[in-house]
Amino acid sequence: MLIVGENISVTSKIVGEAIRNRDARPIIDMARAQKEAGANYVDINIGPATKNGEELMQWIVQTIQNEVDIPLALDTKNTSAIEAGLKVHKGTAMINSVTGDKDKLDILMPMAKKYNAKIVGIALSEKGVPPDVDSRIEVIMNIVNAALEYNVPLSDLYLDPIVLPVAVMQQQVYNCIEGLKAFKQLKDLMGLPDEPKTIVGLSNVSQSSPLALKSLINRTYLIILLSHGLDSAICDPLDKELMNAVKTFDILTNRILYAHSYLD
């Protein structure tokens, strides 16, 4: 499964002291525990940077990039602020995210399809987060279409079916296993040539329960999606038991090979 790491996001207040600042030293030392740790991608979440958005992403991809051998997930709604740091981004930069507004597609899909850049379309339109299930699945259509027409490859394409804290709307998280099953089923349904992939933001299902709870419900919210076919998450890789649950999960499925030292 492919992990990227959630925890270099403005709203932490390390991290928007540290931006403030052009301080590098905490954003990298971010960086490297989360690659350590197992992250394949790090989000780099710098908010709706209205102001500054092409220095500030170009800062921090270079500052992380330059101590840091790992590949970054630009996640901002400032679209210029994204092609900024696409300019100067070394290996696959991931772009987090897209909605299904004709507005975004015609601007990411093409940007995605420039840089050779893979692109999260996440199931959320102008309208909000859809009620149910079939709206999930109209949105993401869409999605896969404008994928299509700039021809950008749909093994590029995370598919996002939207997690939503269990505490407030259990309804929804119910909603997102069943909009990622149907989002499997794409490919035979639409007759795409490739299957796109699937991703959530996982931390989202533990917002607004007690701290004790947050990692129990995270981690098995993750086994359930990985039964059903997720292929990436983004979440916190500083998470022990989420990522030893990762590595059981693989072990059960014959992802890889038993070993008593499978966890070190």
The other form holds:
Protein chains: 2
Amino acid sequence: MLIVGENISVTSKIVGEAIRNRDARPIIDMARAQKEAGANYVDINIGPATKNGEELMQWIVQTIQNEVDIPLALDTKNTSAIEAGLKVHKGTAMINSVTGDKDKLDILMPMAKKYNAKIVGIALSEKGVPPDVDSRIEVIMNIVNAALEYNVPLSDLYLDPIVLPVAVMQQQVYNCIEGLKAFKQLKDLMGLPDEPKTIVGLSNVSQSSPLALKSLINRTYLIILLSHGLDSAICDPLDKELMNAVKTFDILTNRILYAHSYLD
Amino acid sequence: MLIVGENISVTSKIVGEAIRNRDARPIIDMARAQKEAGANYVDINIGPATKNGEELMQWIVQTIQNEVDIPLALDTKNTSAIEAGLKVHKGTAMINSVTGDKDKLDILMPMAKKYNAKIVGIALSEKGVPPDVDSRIEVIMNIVNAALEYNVPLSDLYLDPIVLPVAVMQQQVYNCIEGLKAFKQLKDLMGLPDEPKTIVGLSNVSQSSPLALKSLINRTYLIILLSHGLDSAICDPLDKELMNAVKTFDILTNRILYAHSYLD
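The structure above corresponds to the form predicted on its own; please provide the structure of the form predicted together with another copy of the chain.
After this comes the whole thing, all chains and molecules, with the earlier chain placed first.
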């Protein structure tokens, strides 16, 4: 399972301030802490970044990668900022994310191809969150077709069935599970040469829930999704109980060898 | 999900002593505590019970049911003791369990039919634990066929793919998941009129693991199995974290309505 650490986000107060002040230290520290906790990627969410987005993304990518050896997921709606980040990124970057809208696909898919980046395709369209499972599949099929059109290897494509808060949209949380199961059938359904991967933005599920419940909800949902074949999650690697649950999942499904000390 | 409380077992020191001394109080207290914690059934494991098995089973069934309104799973290899228990049991009892051996099936299936009891069919034969998934299916198909032969409703049949300790037989823990998935396909595979249910003896998975890991291993395994459609588990309802995980599973799969207070 590929773990994308979610903690470097402009929505966090510390990160927001560090970004405004171009203060490298907190950002480097957060990247390193997430890597040490088991993250394989670190997400860099700089928000809409309409002003100075390109310069900002390059600064943050280089700030982190000069100190910490980890690839990054570039997360902003500003596609020029994404490309600026890709230009200076070392290793295989991830683009997070492209929706099913044609104008976005026509910009970001060629970019993923050009820079050999992984790309997250999310079951969202200009109409917003698809109301049911079938409309999720419809949007995702457009994304898969765009990847095929632009020769992006399907093994670099991560399909996101959209996690929504259980406190607000409980039915959609169930639909996301069903969406994931359907996405795992796409190779057969569409006769694809390769299997696209799957990913979720996990912590959304516990948004608006009381703090005391968040970790329990997150880790239970992750185990359900992993049971249905989820390949990757954008989540908090510093949540020890979450990471212990993932390790235990790997033990119980025979992916890593059991030892009494497997949590250490 | 049907929860069968596992705590009244002759293998526990307190229960063993209470049984030897025909001391009702600890047994009643344990039954009540499990019911209050959410158990739907309470398992009564009196061991081989080769001596006085019939009298013992009747004593324990009546001792509990005179004080606590809960149905029981009668758990012993002594089939006469099972029948003695069924004779005095109030409500729908559960027989735990019948293996794939023909002589056992020919005794216990007619007994389940006669007393309208639920019955657990376990993927074990005289040859022991089946080494792989296919041999689990083979044994279980014999059990399903015996249920059909003796007109036991398939909705009263609980198929157990056998949980083994991950610390000792890690591959078998994975095989059990695959076995469960296969059992869920039996209705289609065998053209059955109704779907048999599924059950596991959960705590076995963490046997021989350090105490500090047991609850984590148990609850993670349970969420995996529930994700694949498990209907019931024999487990410890007094394990608060296990029960919280089950409630969270029910929330995330839209079986019970979310409220911020759903754990209370």
